[in-house]
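One chain is shown next in structure tokens, namely the form predicted alone.
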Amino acid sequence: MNKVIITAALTGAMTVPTQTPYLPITPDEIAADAEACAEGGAAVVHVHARDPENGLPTSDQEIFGEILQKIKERTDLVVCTTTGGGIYMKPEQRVQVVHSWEPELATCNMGSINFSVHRVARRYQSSDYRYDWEEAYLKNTEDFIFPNTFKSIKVFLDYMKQAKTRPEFELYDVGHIYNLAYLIDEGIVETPVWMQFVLGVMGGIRATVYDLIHMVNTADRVIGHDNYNWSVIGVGYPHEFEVNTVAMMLGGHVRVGLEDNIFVRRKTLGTNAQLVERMAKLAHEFEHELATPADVRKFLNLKGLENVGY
């Protein structure tokens, strides 16, 4: 597809409310941001759930359902739900959203890694934090391993198959491409696959143009150019816009949003909609047409909004 898909990652699990006043927390706030991102050019939104009382990431299915229903009421966006969850969630909690709500698209992480944002905690004093859980939450990631074993990946994929939910494979490092290739070779995963290169997580590959090209070249060699389509995440500023711009030149798609980066320009905090709008402007500058939700559904062969469980 010649059009560019913009995904907006609205809230995530690692950005904390103290970092930016624009982080959506409640179902209404998340749905309102989704609508604003749709108006700005996004075709897909990536969704985590937050406890409306304190902003803590949650796997509460009632909250998840409320978010999904409110987005559906406001837009025709493709919703990609997380199965990454939060750092204290067990695998069965992370994948429950697929079983409960049967979305069109859901993430499927392709390997275990050290996953840390503990350096962010250094930027704040204890008195700065909006909620009492934030400082410990950030610092504890220094000792966190994001677990995605082959056994759990197969369980996640089985849930998705039952729900007719398309997996979006998240690749945080080069070895994850080989993991996905193994699943393809075993007949567990069918091609063409929809992949997302996740660049810039501390513990994974860095968010540079060199690393992006290395991931693409490796995927071409190991999986085959005709067997996958892809998007990219660049964690932090200016990486988000740098790798996304190059991705468009290479025929890939892009993701922005407060889950990955809080700055629309250097030292200038932005909203989700502003991040989408800036990415859309960059796409238009290079004469790339933006994909609509209908384009994405056709391109990825999704089951359609009428067949979700919410």
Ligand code: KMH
The other form holds:
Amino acid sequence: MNKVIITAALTGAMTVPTQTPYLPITPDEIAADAEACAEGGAAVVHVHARDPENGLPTSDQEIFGEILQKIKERTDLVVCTTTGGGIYMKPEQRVQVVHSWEPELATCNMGSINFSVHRVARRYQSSDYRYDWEEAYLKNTEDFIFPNTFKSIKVFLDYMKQAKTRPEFELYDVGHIYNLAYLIDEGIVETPVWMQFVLGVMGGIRATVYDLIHMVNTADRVIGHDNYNWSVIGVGYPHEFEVNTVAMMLGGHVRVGLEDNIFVRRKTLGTNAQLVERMAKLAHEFEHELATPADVRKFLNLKGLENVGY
Ligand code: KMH
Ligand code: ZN
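Could you give the coordinates for the form predicted in complex with the named molecule, as opposed to the form predicted alone above?
Entire complex below, previous chain first.
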């Protein structure tokens, strides 16, 4: 497809409320941001849930359901739910959203890695934090391994098969491309696959253009150029906009949002919609048309909003 898909990752689980006043927390805030991102040119939203009382990432299925229903009431966006969850969640809790709500698309993380945001804590004094849990949450990630064993990946894929949910494979390093190739070789995963190169997580590959090109070249060689379509995440500023701009030139798609980056300009915090709007401007500048949700459904062969469980 010639058009560019913008995914907006609205809230995530690694950004803490103290970092930005624009982080949507309640189901209403998340759905309002989804609508504003749709108006700005996003076709997909990537969704995590948070406890409305204190912003802590949650796997509460009622809260997930409320978010998904509210987004559906306000937009026709494709929703890609997380199965990455947050640092205190067990794999069974992370995948539950697929079983409960049968979304069109869900993430499938392709390997276990160190996944750390502990350096963010250096920017704040203990008294700066908005909520009690935030400081320890950030600091604890220095000792956090994001678990995605081959066995658990297979369990997650079984859930997705049953729910007719298409996986979006999240690849944080070159080895994850080889992990995906193994699943394709075994006949567990069919091609073409939809992949997300996740660049810039501390513990994975960095978010430079060199690293993006290395991921794309490796995927071309190992998965095969015609066997996959892809998007990219660049964690942090200015990496998000840099790797996304190059991705468009390489035939890839893009993701922005407060899950990955909080700045719309150097030292200027932005809303999700402002991040999408800047990305849409860059796409227009390079004469790329933006994909609509209908384009994405056709391109990724999704089951359609009429077949989700919410
Ligand atoms: N938090 C991102 C770096 C997921 O939710 O499953 C990757 C992500 C994965 O979005
Ligand atoms: Zn996520």
